[in-house]
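Quick heads-up: it's one chain on its own, the form predicted on its own, in structure tokens.
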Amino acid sequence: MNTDTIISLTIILAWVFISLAVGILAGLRRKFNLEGYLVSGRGLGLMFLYVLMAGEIYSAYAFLGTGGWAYSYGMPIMYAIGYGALAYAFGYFYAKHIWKVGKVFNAVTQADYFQVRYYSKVLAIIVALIGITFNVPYLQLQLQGLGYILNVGSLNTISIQEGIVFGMIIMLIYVYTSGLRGIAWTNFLQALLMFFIAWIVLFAVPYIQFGSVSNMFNTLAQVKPQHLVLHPPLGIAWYVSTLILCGLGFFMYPQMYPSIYSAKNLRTLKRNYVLLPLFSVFMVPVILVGFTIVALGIHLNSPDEAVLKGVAISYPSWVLGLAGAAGFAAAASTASAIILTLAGLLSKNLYAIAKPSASDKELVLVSRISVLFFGLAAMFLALYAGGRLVSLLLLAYAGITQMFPAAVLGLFWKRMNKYAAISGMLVGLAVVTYLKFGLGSNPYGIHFGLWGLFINFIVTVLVALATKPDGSFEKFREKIATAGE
């Protein structure tokens, strides 16, 4: 091993056993109760809940995936920067009515919001076996991630199945002991060194290797002009119906609803959603160096592994080192948060609905026994059945869109009832799983994911329409209405 070796695999090692560390004294000594363990007390602040939610938002996709898709196939990757004003809008508004579900009913999952909200166990099942599903494929992405960043930066050293087995052992450590504030706290350190490398060491790599960014793309319009347009298939179609897709789904990620419920107060949950579009700025950056990679015309074997090569060619190892620590943190900010949110739809909506008597203190323990079994269960699909990063998102986004319209409607619409909801989940679900493993395309560049939610829609309004409501409507918003600011 070579002292360049040894440079940038210290400084990486280094980075993880201090995110180990502080997330293990986050809990240390702390006896916590259900509430405590998933959303942390109800009491985050702006600052650990600003850092919670831009590490759960910005992973290995967006330090690794989006430079590697600019690297493949050019500016369709930009739907990665549009799909976040839409959602931010969205998240905006939407955000403070599951706050308050959480504050009324004591919520800590996204599934006990369908459950009070239609007042159906049956749904809630429903909506965690949907969650744990299409999660898992994003938990998987977060792995790969880790396994590429931990190869690459340890010049090879570390494989990417070492990788892989390593970085989800650090993660279990400290989500199995400190829950949701273990990683609140351990986001405050992967969020500011994600965003220090991305704009200090990724947005110098084209001005390193071409001079300015200006050059860098007079010469991709040499070498591939193609990598400059939206072309087939994905073209226009392609490119607006993602962006709508990601847009809407993104809220219906099951680990955004425990960090909602997490903030103190209203007023600190709409300056979050106000303050995070600037975090993901961050990605700017890493699209250019995808774009460098393919101007200077290194082929990769792996085009999810463009950004640390762009780092590679152009700094020290040292450098490399540091970038590796930056995308441990973006994947290992997402993955942990991912896994609790899995253990907790598993503990609080499948089995304590099957066990009723359950007291809060062996909801903990199977919270903790998930954490363990949904981290085991992702490390060996990353190891054993790997995809493309981009590609696996957009699958879980698939999938997690389709509880859009019952989400949506039932806070808004009387009509809205378990049946409606029920009906459009499945059939959407239906459609996705036809297009995509059955079909096989995106019928005239549409996402599939968009046609099952377009479908989705239909059947949810027109099973609604023919159903007499059922009051719970009434009820929920009845309640909901004496939370407070």
Given for the second form:
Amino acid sequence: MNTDTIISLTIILAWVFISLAVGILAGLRRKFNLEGYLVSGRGLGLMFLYVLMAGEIYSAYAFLGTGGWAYSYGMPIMYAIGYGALAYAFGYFYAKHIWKVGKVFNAVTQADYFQVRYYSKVLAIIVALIGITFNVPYLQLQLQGLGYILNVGSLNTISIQEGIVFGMIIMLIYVYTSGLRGIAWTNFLQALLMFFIAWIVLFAVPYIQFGSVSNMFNTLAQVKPQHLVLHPPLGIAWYVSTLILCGLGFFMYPQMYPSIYSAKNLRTLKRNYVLLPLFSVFMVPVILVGFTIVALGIHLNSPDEAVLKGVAISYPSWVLGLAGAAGFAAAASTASAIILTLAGLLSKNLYAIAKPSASDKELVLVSRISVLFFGLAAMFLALYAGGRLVSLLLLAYAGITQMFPAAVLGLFWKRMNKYAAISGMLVGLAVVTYLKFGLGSNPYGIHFGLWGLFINFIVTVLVALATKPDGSFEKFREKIATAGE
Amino acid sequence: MNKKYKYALLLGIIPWIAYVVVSPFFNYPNPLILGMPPLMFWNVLWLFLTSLCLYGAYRLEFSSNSGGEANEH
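If the one shown is the form predicted on its own, what is the structure of the form predicted in complex with the partner chain?
Up next: the whole complex, starting with the chain shown before.
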């Protein structure tokens, strides 16, 4: 081991253990009830809420994947810059309803919201199952990213497999002991480091290689001119439909719900959405590094290496240790939130429905055990079934978005009932599954998930018109109208 | 729904128009604006403008003399 390796490794390990210590301290000597464990007792102020959300939203995909995409395809990656802003503009108006549901009905998961609105345990179970099914591969991908980053950042002294196991164990310890409170505290560190690395280390890469960003793009125009524009198959139709799909689908991810419930009041929640688009700006340096690698004419076997490659060729090797720590931060902050969310769905919406007499204390225990269960399951998938689930992953947004009509129409339309919600969701899922695995292409260049959403929407409306309103809407509105402080 | 909340909703729709409707018209390789191709410049600019729109919505909703929404606090 040479000096560079030792410095890199020390930086990464120091960072990982600081995260661990902070995560454990956040929950030490606290006795959690279910609300305390899953939504931090609905008491988070603006700063913790902001870093909690930024950390869980911006994953290893944002930190490495967007650069890899810019490297492979060029301009179509601009969808990633745009859809976050669209989602926050939507969330600014949508999230307050969710928060009120949490406040009035003590909801702690996404499925809770559906159960409260539609008075249907079957629907809650379907929503919980959709959330779990589509999130396990997403979680697995975070772990693979984490293993990969620790491997490269440590200059190959930690193997990918060791990285996966090591990262997972660290996360499991603090999620198990401290729940959402632990995640909020560690994400504070993670978001800071990601921001710092993006703006100091990555932003300088095009300057180091080409002197300026314009020079880099001018070179790119000669090396790969098609990288500067949207072009089929990832043309304008794809770009616009993906923006819409992701902008709307974003708030259907189950891990969004606990963080919304955890806000201490409505003003804090809304201020948070005012500020979140600004965090997206950190993807700009990441994408610039991806473009820089193309402009340099470097060929990569694995496109997701682009960002780390950019760091490796521009800096002394110990800086890779910093980038590795930031990559760990990006992956761990997202993965930990997903694990806790899945545990919540399993304990509150599957276990508690199967055994209604379960006490709060028992549910906390079930949640904690589910944390271990999901963490270890994802770890084994990442270790032994790596890469095989990519097609499932591409399905994730398409699948998750199918909850949109039921979630949103239910807030405003009194005819919406459980039959419309369930049939729309199931038809939407059938359509995306067929287009993805049966047909295998995007009709007219429009993202298959948006086709599913479109047909889902029609079915939902038709069924709602054909069946009788069940009065669930009035009961629901009446109760949340009283929610304030 | 009071008037101010309606204006706030309009502010929330502006980013959707900027990205979904307007941004495809910037799909050209040049000129470079602040070093970036037009589409990239537009999309990055609107991250800041989206924050500004939502801040406007927030001010409308929670200004001292507004109605229903603010009374919840």
